[in-house]
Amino acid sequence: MYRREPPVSMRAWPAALYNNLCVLSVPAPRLTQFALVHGPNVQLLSAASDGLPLFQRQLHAKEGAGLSFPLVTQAYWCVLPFRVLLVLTSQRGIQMYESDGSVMVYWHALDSGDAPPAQALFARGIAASGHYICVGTWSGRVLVFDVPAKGPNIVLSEELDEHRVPITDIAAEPAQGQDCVADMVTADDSGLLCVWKSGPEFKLLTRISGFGTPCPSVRLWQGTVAAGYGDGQIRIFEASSGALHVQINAHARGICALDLAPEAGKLLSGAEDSFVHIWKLSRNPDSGCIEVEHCHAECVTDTQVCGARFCDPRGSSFAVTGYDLAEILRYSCV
């Protein structure tokens, strides 16, 4: 069971974008950092365990002298082996900052290519896999950036071209040095999932066909893919084969956020029906199949949920954001 804790007040409210909350836990001073998108700005906050905001600032995504402020589509902290970078995606490109947003270390402009005049350009979907940062685009391409241990010498090393419609989300988890183990999954507006093995050359392991509805959020945990869809369903797949383990009619409306607590196997889902659910995933030792147990439900009354994240790897606390709500709601285990 979870109980509601004092919320974290903000100066602005989040935009109505799915996956519009990122959480970075800082164990040493026991701080939790939050990032969320509001128009052309990213709101950065640090809060103590009692919910009091200790630091709050707005990061403007202005790109070049004289240019207007483009709309930001996502903000995400990428935890790499030797550094942490804050990555922003927008209508014009991709920006990478030091973790506190103080210094921009890299800027990549989107290439319109052969896009028709009416096509909107944007980047969306961010994940870190090893020392690579992967970012999705409007065209379905996934850009792979090779990030050094320090400095700004970031290189676009590869483009993955398996999707034909815009990328919605990307998730990754450490492969722990095993061969042919899936450690990244990409999702798109058609619901197609592509499972990858990262490395100097990314290898496509399997394609999981869509179900005629977008997949706004996806997560990867111990060789399984958890995908949330626009019809409110959650589906759990075997990453290596694409086999369907579980299908859950989780929400009455489209899912806008999924998150996983890797140390506990807890799955968090938030949707446009104003509900947030906690699920427990486990693998049956006899059959090897994934089993799901419902643990908790929370109704965020009169709020369109747009972001939900665990605040620690054990899943003992989580945070929720909603459109037109100028505070981050926090919950912790009783």
Given for the second form:
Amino acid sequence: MYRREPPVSMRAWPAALYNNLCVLSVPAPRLTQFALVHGPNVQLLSAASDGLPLFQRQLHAKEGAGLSFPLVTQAYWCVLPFRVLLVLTSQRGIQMYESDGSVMVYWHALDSGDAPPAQALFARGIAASGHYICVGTWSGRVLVFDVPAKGPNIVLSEELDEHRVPITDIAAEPAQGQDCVADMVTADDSGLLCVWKSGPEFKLLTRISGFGTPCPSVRLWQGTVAAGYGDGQIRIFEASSGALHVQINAHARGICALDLAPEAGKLLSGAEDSFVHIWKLSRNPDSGCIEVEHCHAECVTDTQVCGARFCDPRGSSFAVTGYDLAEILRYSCV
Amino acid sequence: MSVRSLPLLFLNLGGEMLYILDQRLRAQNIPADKARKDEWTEVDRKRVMNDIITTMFNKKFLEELFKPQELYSRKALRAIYDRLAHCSIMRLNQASMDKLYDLMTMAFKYQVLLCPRPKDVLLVTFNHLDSIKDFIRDSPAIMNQVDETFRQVIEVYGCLSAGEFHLIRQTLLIFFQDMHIRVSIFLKDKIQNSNGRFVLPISGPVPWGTEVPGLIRMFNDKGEEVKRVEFKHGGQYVRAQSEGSFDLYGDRVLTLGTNIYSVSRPVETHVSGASKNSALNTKESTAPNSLAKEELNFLARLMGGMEINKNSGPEPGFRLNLFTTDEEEEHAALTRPEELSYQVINIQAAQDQQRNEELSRIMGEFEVHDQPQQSTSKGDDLLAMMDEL
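Having seen the form predicted alone, please provide the structure of the form predicted in complex with its partner chain.
In what comes next, the whole complex appears, and the chain from above leads the way.
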């Protein structure tokens, strides 16, 4: 059972975007940091357990020729082996900051290239795999950046060209040894998932075709892909083979956010139907198949959920944001 | 974000504007044989509706509108409706125009938010277009214009993917962000809470194509279903019975976007301000100049396509009041919170002389030159009439 904790109040209302909340736990003074997008800017705040915001900072999408106020599409903390970077994607490009947002260390402008006039340009979908940061774009291309242990010498090392429509989300997890090579998955607007092995050269392992419904959020856990779709379904696949193991009629509206607590195998889903659910994933010892059990349902009254994240790797607490809601709601296990 | 959202925004807000004006004009009109020259009659109402619809669906204007482009601010868009509302013999003062725009935007915000699937914003648009056709069913020429637009909407949006509709919805919701005006007809219907946020139902039909939540199905390596577990979702949903028609004619099934006003359910005059959480420091307010430049270009492009019938000549403009009394209207003008001010003039209050002139030129045509000063104005006695009802 989860109980509501004091919320963190904000000065801005989160935009109705996919995965519009990122959480970074800072163990030393027991702080939790939150990042969320509000139109052309990003709010960063950290809060102690009593919910009082201690630190707030606002970052803006970098401007450029044309549009005066490009909108931010996502903010995400990339935890790399030696450093943590905060990555912002917008209509203009990709901004990488030191984790507290104080210094921008890298900027990559989007190339409009041969985009048709009716095409919206943006980057969206951020993940860190090893010392690589992967960012999705409007064209379906995934940009892979090689990040050094320190300093601003970030290099665009590869472009993955499997998707044909805009990327929605990217997930990665540390490789689990020999038998489990899949460590990154990319999702797009048509629901297509691509499973990758990261490295100096990324290798495509499987394509899991979609059903025309977008896949706004995807997670990876022990060789298992969890995908949340625009029609409220959650599907769980074997990453290496692409085989469907579980299909859940989970939500009455589109899913906007999924998260996984790696130490407990708990899955969190948030959707526009104003519900947040917690699921438990496990592997059947006999068949080796993934099974799912429903653990908890939480109704966030009159709120279209746009972000939901666990606040610790055991999944004993989580935070939720909603469109037009000037608070980050927090829940923890009792 | 989506460069396809402006036409939907314009048509739906326009539809809401027509609902409100129609209801207010009906409530205030007087049988022709009894009306003095300065009083609203049924003939006047029809003329205003026809003039506005003709301007709204002007071919050149719509050509500009349907070009792929970004959405601009609520202020910029308001200038267009300001002009539209004044393209006929009707005149609205600042407070009534503010209120009209508030009602329109909150209504469409509600419709976008409650749309079952992002794609269903098309059905909302069709509901508005169906009603607009009803307003002008006696005028085949205007009807053709509307049908032409109808076909264009179907042509442009019919082939978009679900992902593109998600982006359109996100773009529209960003446009409506930070807007929490309480509208009494919504409060009364219990679809809006006193904090300005809308009520989201957790019962009733799920969107077309969506399964009722509550079932987990598990499969083995061969893809055979091996286990089924039900779970308690927390909502009370049922399956959707049918999908609305995306054709020129047909049953839309969805009621969002239909006319919620009627003589027995008048446009409520009470609009209260946003919840007091406006310490918002958006970039829009810190850098008004560069914003104004882009928006001016946008306005110039669009309004250049709007043909205004300037033959209203010596006729006095008829005044329409969106409030119950003049006092209320004056009070609203004085007490409107700063952050809700739409005064377009504010955008370009800066030094730029040339820009000032440009805006004046663009806006000039709908400035109320012949605002009735004399007491013979039609609007004046309407209020007295209202009191007698």
